[in-house]
Structure formats: C-alpha cells, structure tokens
Amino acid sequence: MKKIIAMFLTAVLCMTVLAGCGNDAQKTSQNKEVLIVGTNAEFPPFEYVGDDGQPDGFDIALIKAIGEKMGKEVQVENMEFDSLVASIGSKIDLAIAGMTVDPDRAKSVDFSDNYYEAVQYVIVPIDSEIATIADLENKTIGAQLGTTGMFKAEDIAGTTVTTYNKAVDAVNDLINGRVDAVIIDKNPAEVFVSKFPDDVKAIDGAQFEFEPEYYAIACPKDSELVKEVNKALAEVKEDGTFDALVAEYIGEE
C-alpha cells in the first residue's frame, strides 16, 4: 500500500512539474519572445529558399534585423502567399512577403510603414510584340495566386487568368507557350529574365499604365505589434542596416 501511495505521489509531482513547464511555455508565447513570421519563399530576391533549405532573401534578412531591434527571436514559416493574411493572429504573428499595401488586405490587417517601392512588370516571350495594355486584352495571363499581378490581370478586358502558387511555374508555362504573358513585380521579373535570358524579356509596367506600389509588413488588426515593428523598422533604416541589406540582396539604392 505504501508503495502504491508513493507511486501516486510521484505521478502527481511529475504532472505538477509538467504543468509548470506548460505555463512557462505559455508565458513565453504571451510575451512574444519568439516572433513567428509568415512568408512565401517564391519571390526572389525578396524571398527564396537558400542553399540550406531555409527561407532567405531581403525580406527575411530585414525582418530578422527588425526582430533583433525588438529583442525577439524570429521564426520564419514558409507558406502559400494566398494564406498569409488569413493566418495572421492565429498561426503567425505577422507576414513579410513583398506584400503590397492594398485596401482589401487592410480590412483584415494593419500594415507597417512602407519599406519598398515596387511596380508590376510584364514578362513575355523573347520574340513577343506585346507592348501595351491593349496588347494584353483577350490574352491568357499567368500570375501568382493572391498577388497584385493577379488582380491587375483580372482587370484587363477579356483575359483568361491562370494562377500559380509558385511564380516560377507561371514563367515555365510562359516559356512552354501555355500563357501569353506573366504579370509580376519588377525585381522578381528581372530575376526570372536573368535565369531565362534566351526565352523571356520583361517590360516596364509604366508601358501598361501600372502605378507604383509599396511593400509593408502585415500585422494583426488593432494590435500594438505594428507600433513595435514601425519603431524597429525606423531604427534599422537610421543605423544603415536597411541600406546594407538593399545593397546585398537587391543591388540598388
């Protein structure tokens, strides 16, 4: 009987210790010592999978620098772009993914201050005569799912829009003649052209009347996190870290 009582007390003690560990883990989560960041590593040079198999790129380096200023460890989760906004506040704390500030997205999230200006480009076959918005009418256009490129393609008269989870798949379909053009942001467009210089070319979105856009970090709606992120982003810009990362990953001022 004494042995059974001793075993029972030992079990209770172990459960108490484990419960204490669970409380500590919960406190860590509540204190946000770890910042869980969603991204989509299919958007070079802002996000891509590095040689180590982990997300890398300008945005990844930037959010890690921001996290350091905030005193938080950054944990990056690679997700489909179209699922990022819906995951903020549940699966992830915030998202950075070359995400354009958009009124529809702003209904669900709060955006940080802008950190990069971009414009949509159009990738076409190397021998294509497409040059204006009218030339894209009634064409089949490829775009990454949930991106501004997809929205712009849908706004062009008569288009058939084919969407992809990975931008590179859209470019591959362009090369293979399955789509007539791909709409994507300038920097990724230039990366893909550098990879397939004999097959495709990129045309400045200004020729298609595309307006400049601005990237920002998506944070939970009505939270204090966006204020912390903005403060850290300003510090990263002020101390020269931001410019150094631009030079390293993008190569322009």
The other form holds:
Amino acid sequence: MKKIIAMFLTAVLCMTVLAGCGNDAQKTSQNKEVLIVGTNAEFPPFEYVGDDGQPDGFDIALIKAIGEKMGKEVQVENMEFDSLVASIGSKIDLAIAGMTVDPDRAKSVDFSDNYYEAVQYVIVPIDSEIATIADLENKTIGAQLGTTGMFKAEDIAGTTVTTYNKAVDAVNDLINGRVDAVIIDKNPAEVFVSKFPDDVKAIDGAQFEFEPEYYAIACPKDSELVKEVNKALAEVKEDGTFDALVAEYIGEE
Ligand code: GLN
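Please move on to the form predicted together with ligand GLN, as the form predicted on its own is already shown.
Up next: the whole complex, starting with the chain shown before.
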C-alpha cells in the first residue's frame, strides 16, 4: 500500500513539475516574443559590424528601441542586402537596412512610416572633373547590388555597372581605378570618404538631379506587424529616443 501511495505521489510530483515547466515555457515565449530582423551590416552609420563582431549602428539601435516598445526581443540577422526583401515572412520578420521606399519593393513588402531622408551621392577620385549627370555617361560605375544607387547607375546612358555585395569594395575599386565613380547614399558616402580623404571625394546628388529618398522598415505585406511597428516608431520619436539616436550615430539634425 505504502509503495502505491509513494508511486502515486511521485507521479503527482512529476506532473506538477512538468506542468510547471510547460507554463514557464509558455510565459517565456509570450513575454519575450522574438522579432527576427534582417540587415546588411555594410552601410555605416546605419549598420556596420561593431567591435564585438555584432551588427551595430543607428538602424540597429532604432529597431531595438522599437522592439522594446512592442515588448519583443530583437534578434538581428546579418545578410546580403539583395536578399532582404525576399526573406521577409520566411527567414526574417522585418528588415531595417537604410532601405529606400521604392514601388518595386512595395509590391512584395509593406513599408513602415519613413524615418530618414537620404539622397544618392557620387564618390569620385579626388582629382576627377565629374560634376554632372552627363559626365557619368559611358562611364564604369560601382554600386552595391540591388540598391537604389545601382538602379540610378543603370539609368545613365552608356554606363557599365559593376556591382558589389559590400559597398566598401566598390570604394576600394574606385581607389584602384577599376571604376570611375561610385553611387551610394549620402551618409555612407561621407563615412567612406572620411576613411580615404586623400583619394576620393563625395559629390551631392542634387548636382546630378537625384531626388530625395526615404528610409523605412520593410514588413510582411498585409500583416498587423506594420501597424505595430508604426505605433512603436511614433512612440520612439515622441519620447526623444529617436533624436538621441540620431545625435549618437549620425550626428546631425
Ligand atoms: N538606400 C539604398 C537602397 O535602399 C541603399 C541601402 C543599403 O545599401 N543598405 O537601395
């Protein structure tokens, strides 16, 4: 009889422990729901690989602040820029990558509200006389694969466009004379030029009639996520976090 009671008590104890585990596991997944965010950490100051080997930069800090408002833990996946849009809804939940709102991309993703205004810049050798769009015709232009800089380069008459997965490789090829110019967003252009000030200079895209572009977070199409992201983005702007991050990572505005 004692044996049976002992077995019964052991069974009850096991069930209690297991049930407890179950509850804890549920709580963990509820309380810390993970948001997997894709980026391409080759685009300073918005995203780059930090000293600890992890993605860092304005966008990374922004999406972590947004995740906090949403009550979700952000996990950043570093991948090629060109594969971000296609990975949303499968490998990643969202993408933040200094990504310009563009009608083609908007066919497969929903963009959040804009969070930054940018424009394409043209990086040229320090002694180059390139100054207008006509000067870029029939030239070899470097750009990061799948970016608006690449699209702009392709639109100029007679160009040969050389593409790179890492923007810095395009700048290195400019310094080595393999390309005549690089088209890339303003802030990364300024960062790259500041690394090689004796070799290259950056020209404002307004001189080339490039229109302003707007960065937004890419979300799955027709999902609730874009609404949640917009709400959190508005809160991050409202409470001063956004401006503090601009000051910390970009240092203007
Ligand atoms: N803003 C550009 C685009 O959306 C470049 C982004 C990037 O290289 N990370 O295409």
